[in-house]
Amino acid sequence: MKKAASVASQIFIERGRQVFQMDDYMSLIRGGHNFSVISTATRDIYSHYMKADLIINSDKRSYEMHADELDKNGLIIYNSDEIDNAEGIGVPFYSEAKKFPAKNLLYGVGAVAILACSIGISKNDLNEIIKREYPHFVEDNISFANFIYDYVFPKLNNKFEIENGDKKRPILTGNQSIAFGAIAGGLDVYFGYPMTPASSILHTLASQTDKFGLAIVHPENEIAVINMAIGSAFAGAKAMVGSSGGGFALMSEGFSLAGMTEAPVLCVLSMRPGPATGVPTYTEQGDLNFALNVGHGEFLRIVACPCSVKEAFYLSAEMLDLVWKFQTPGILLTEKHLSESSMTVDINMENTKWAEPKYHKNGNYKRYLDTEDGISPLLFPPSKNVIKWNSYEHDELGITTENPELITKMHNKRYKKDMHIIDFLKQLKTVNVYGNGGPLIFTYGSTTMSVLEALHYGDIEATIIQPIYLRPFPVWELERYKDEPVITIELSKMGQFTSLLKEKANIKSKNLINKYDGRPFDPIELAKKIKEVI
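Form predicted in complex with another copy of the chain: give me this chain's structure on its own.
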């Protein structure tokens, strides 16, 4: 069904429209209950809508689960070989499909045909689409599609007349956007061990190795992942890793090593419901506190969380730059909802950052030179100079120490960078603000998109404030909201983001709208909830 959904999205895209596609699937390989929701508009669209104009099911279970999600002017298509006489339009998917050898593969093609018919795409155009998108069994696919098209034509023809949009845009998943953003920002090597919902960063990058000269490695476990990445950084490579909570937890010790050695390593942490294995293919924002505090001992880190597929692109590059500028580990925090949803995007690559550290120029080299801003210039092997990075407390040359004065000095050296990171961030966009007027809504990550769409849907006037950076927390931007009553919205039982606002910025939530069932907010539902509290 995912394939059919992406073809459907493509159809809208070709008409210049914007698309948001959310894929809901269970943790299994075949069968089970999977579905995709595509929403489209001629404006920026930030969320799928569970209330649908057109629902296509190929089995009974789907019908039963989704029948009540139909909009009042909508149409539901069901498999008349599995259900008789239901509300909606029955189509004999199975009995028609079984005439062909690849019968299981045909449902998707049928769904595409139904969509095409419903938005007034001609049979000719449909056949072109099928040829391009389903190169195997083209003939069979076309005859099946045409049968379905003709079958539903009487009731469906151009039922949902849609306008064309302004231009054709690329569509990306959040993970593709992170991968491409990192490439644009200077990525050299990526280490990853598969874990939903981060795996597709690994997969996307693995498919691009030759083109971009990347080294992409899937090693024995996540501990190898982070430690290899640190080794690569030592040798001068811009390294990134990615995982979800469980795999990231295994990197905790290595993350601390990056803190001590001042290794620039960027970690993508894509959240799914936890704790432990949790609910692998669904979404939640439950790892925030862990990300902010992971690793033993005291060291700096930069944590940022993008709100959209587009922001994910720029932010990956920006974070890569930051971790290299300040030589400290960073976390790009995101969620399944962003990682695996697809959106049309407008990206201007020229606005992307390019990772550029402070290099050692000449003369004797001290890896941990205690400079004014705490940033020691970098040098990479091979070099006549000796370059020593050290996991023990060390002196400026990187030799182990137990000396109390040196311990203090090096703590101070590393910590000094904090001020400079903050100064630097003050020049960047660290908080997004949408709208001006109405109640204040604080949210973060991909939940921001749900809120944006809810405000649009519900025609609600409100100001959304979304911190992009979570550590250092941009208190300088948030100061002004200190005494205002605010609403917070997040996907967390405990309200971790709400606590963060209070603890770091003294912003007190009077209403927390939260959800923790693994599903993102639906804009209609969310609009209702927001209206209840304002």
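Could you drop in the structure for the form predicted on its own? We only have the form predicted in complex with another copy of the chain so far.
So it's only the chain below, everything else dropped.
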């Protein structure tokens, strides 16, 4: 089904249209109900729509679950081998597929054939698509697809006339965008232990090792992941790690180690519903407080959260630059909805940051030299100088100390970087603002995409304010809103983002619209809720 969805997306992309694809799958080992939703437009499109013009079901369960999601002018396809006399068009998927050796793999090919027929793609063009996208069992795939095409042709031919868009664009998932953005920012090494929804960062980077000279490592657990990343940074490699809530919880001690050693490690934390195992393959924003505060002791960290697949690319490179510039760990916070959804994007490589740290040049080396800005020059082995990173409190050379004056001095040294980070962030774009009238809506992360699409669907005039950076929190950009009535929208039960706004910027939410069932906001439903609170 997911392959069929990616082929469907590509069909629209070939016509110059923009696409948003959301894949929904269960975490059950024995399988579950899996489906994909493809939404397309000639304009920028930021979210999927559950109300569909065309629904293709390959079994009875799918029909029963999705029949209510058909648009009033839409058409639903069902498997006539499992259902009799239902609303829509029945197609004998199983009885035709069983004629072929790979019968269980043919339903997706049939779905592509139905889509092709419905938007006026000729059978010859369909066959070319199948040759390109399904290189195995080509003759069987074409034979099955042509049967399905001919079967639905009398009722479905060119039912949905779609306009061509302006140009063909690449399509990326959020995790692919994070991976390529990190490469563009100078990534050398990535460590990851697979955990949904961060796993595909590991897979994407592993496929690019030869092309970009990367070292991609799958260690035995998440504790090894963070410690190996710190060790790589010690040797001068620009390192990134990725995980989800439970895996990152195992990294918390190592993250604190990065704080003490001032190790420039970038961590990707892709949120899913918790606590504990939670709902592994769905989405939520319940780890915000965790990301802002993870690790024991007091130390600086930079936390940023992209709102779209495109922003994820640039922000990954920017965060890699920041953690190396200020020698402090950082978290790129995202969610399953962004990590695993696909969007068409326009990306300009010239706009990416390249990580450039401060290097030691000559003389005796002190790893933790107390400089004016708290940033100590870096030196990497091999070297005649002693280079000592220490998990204990230490002096400027990195030698363990329990002296109270030195403890105070090194705390102050590390904390000096705080104001310099803030001053540097003031030169960057730390907040996105969409619109310039109507009520104020505060949101963050991928929920921003849902809000943008809801405003478009509902023809609602509003101003969306989306902080990109969450620690340090950009109060210098937000203080102008502190006396204004605002609406907050987020995917968490406790309203963690709403509380953060109040705590850091004294912005009080008049109305909180929140959702915490593991599913992202649907723009139609969200538009109704926004109108209600307005």
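What you are looking at is a predicted structure, and each value in this text was computed from that prediction instead of being measured. Numbering follows the first chain given and starts at 1. Rigid core: the largest C-alpha set superposing within 1.5 Å between the two forms. Shifts are known only where both forms have a C-alpha.
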{"item": "Consecutive stretches, 3 or more residues long, displaced between these two forms (C-alpha shift of at least 2 Å once the core is aligned)", "value": "28-31"}
